[in-house]
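Coming up is one lone chain in structure tokens, specifically the form predicted on its own.
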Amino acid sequence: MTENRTIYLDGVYTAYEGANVPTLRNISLEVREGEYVLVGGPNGAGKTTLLESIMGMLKITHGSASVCGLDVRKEGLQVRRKVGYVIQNFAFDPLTPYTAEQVVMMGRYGIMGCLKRPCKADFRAADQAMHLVGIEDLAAKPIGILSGGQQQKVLIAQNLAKEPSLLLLDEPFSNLDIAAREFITGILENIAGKGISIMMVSHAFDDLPDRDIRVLVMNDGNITYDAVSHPGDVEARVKSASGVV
């Protein structure tokens, strides 16, 4: 059955440009519908080349790899429109012009086609978006005066706003302080509960949802862990994958 087949990756290798060696080898993965997913493994293991690489944004040079039933080889530009991506480095200068609303609302534009206004349900979306993450009180602030941690929630508004079938996050507790994290956590719950896949690069353990947790670990390119595990284990079983006592 692949209906509610979110990703799947056969034998796939990935590679920067111009670079020799592939960042990604023998890379084989199937992720459902509404699954939690957990990336962990050292800096420099692979994990936000395997988001980049699901998102269409680097060169699959072998294998095969679907993501939302398309293929990302050929179709990278309509995977983009249907997965939402919450970058882990990421920087406003204080003087860009736009405001935190208008930064969600460039989560519609995929939806809403090329020089096309916004309508009544791109609105919606957006405003939905930000009750979601809280940051109605921000909507008319320009985003680059806007805080470490009120310009990620930004982030993870406008990507909501795209009304993703896949939502990967590249380290999205980053600039968060405990309270955020908590409550960012309750909504990533809560989307994966309505069937929404969850893929999240992380090393942060403890602010995971009271549900199973799917955890792979890679290490020098590859996945060298993948398994179910209750919250509570998370951490541990990350570290010994990973090497680390």
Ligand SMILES: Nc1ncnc2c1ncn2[C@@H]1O[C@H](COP(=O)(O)OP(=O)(O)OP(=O)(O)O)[C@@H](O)[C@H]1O
Contents of the next structure:
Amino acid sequence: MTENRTIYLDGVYTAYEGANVPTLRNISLEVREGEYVLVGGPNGAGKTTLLESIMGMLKITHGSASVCGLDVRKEGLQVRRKVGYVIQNFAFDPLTPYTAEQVVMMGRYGIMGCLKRPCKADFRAADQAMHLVGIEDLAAKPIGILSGGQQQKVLIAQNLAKEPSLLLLDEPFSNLDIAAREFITGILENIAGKGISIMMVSHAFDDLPDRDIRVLVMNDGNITYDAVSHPGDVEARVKSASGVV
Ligand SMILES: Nc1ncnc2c1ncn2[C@@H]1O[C@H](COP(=O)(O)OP(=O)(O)OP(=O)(O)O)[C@@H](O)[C@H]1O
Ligand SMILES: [Mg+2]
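Alternate state requested, the form predicted together with this ligand (shown: the form predicted on its own):
Below is the whole assembly, all chains and molecules, this chain first.
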């Protein structure tokens, strides 16, 4: 049975352009609809590289990769239209000429086509996403003048507006205060309950959803740990699998 498989990687190797050796080596992974996956592991282990491979942004040199039923090696553009990805490091120039609302609306471009005008459904999805994340008051503000945490919320809303069946998040809590972390955790738990698969890279273990979480730990380009864990045990498992005593 493959229809409820959101991610299927089989023996995947990924290399950065110009690199002699692949960064990801022999990754096999299956993620099903509605799974909540936390990816841990030390700096440089390959966590971001894994997310970008799933998005079809990097060259997969060997192996097969299917995401939302699409062949990542051949249909990367389609994958990027369907999958939400909240990136790790972002910086908006203070003069970026878009409001927060326009940035959220960009999440709809893959659905409506970037040269088309947004229709009612696009406005509704963008409004709902901003409401869900609680940033309606920022809608008309230029993105570049918002704080790092506010910008991060806008990016999360942008990816929710995309109505993805898979949402990848790379350290989404890094700029968020305690209240915002708890709030976003609740949102993620809720959308996972609706069948959306979530894969989140995080070093923060205080704000995990109150449900069993699948924990992956990466070390040196490999997945070295993969097990379902109670939220209270996640930190200890990630530390132990990362070699931190
Ligand atoms: N653009 C790039 N070109 C070449 N090598 C890269 C590039 N980006 C990352 N790497 C290398 O790939 C390896 C994995 O990097 P990656 O960013 O995936 O790590 P990470 O697990 O996300 O780390 P962190 O916790 O610091 O975010 C590192 O050795 C890094 O130097
Ligand atoms: Mg990273």
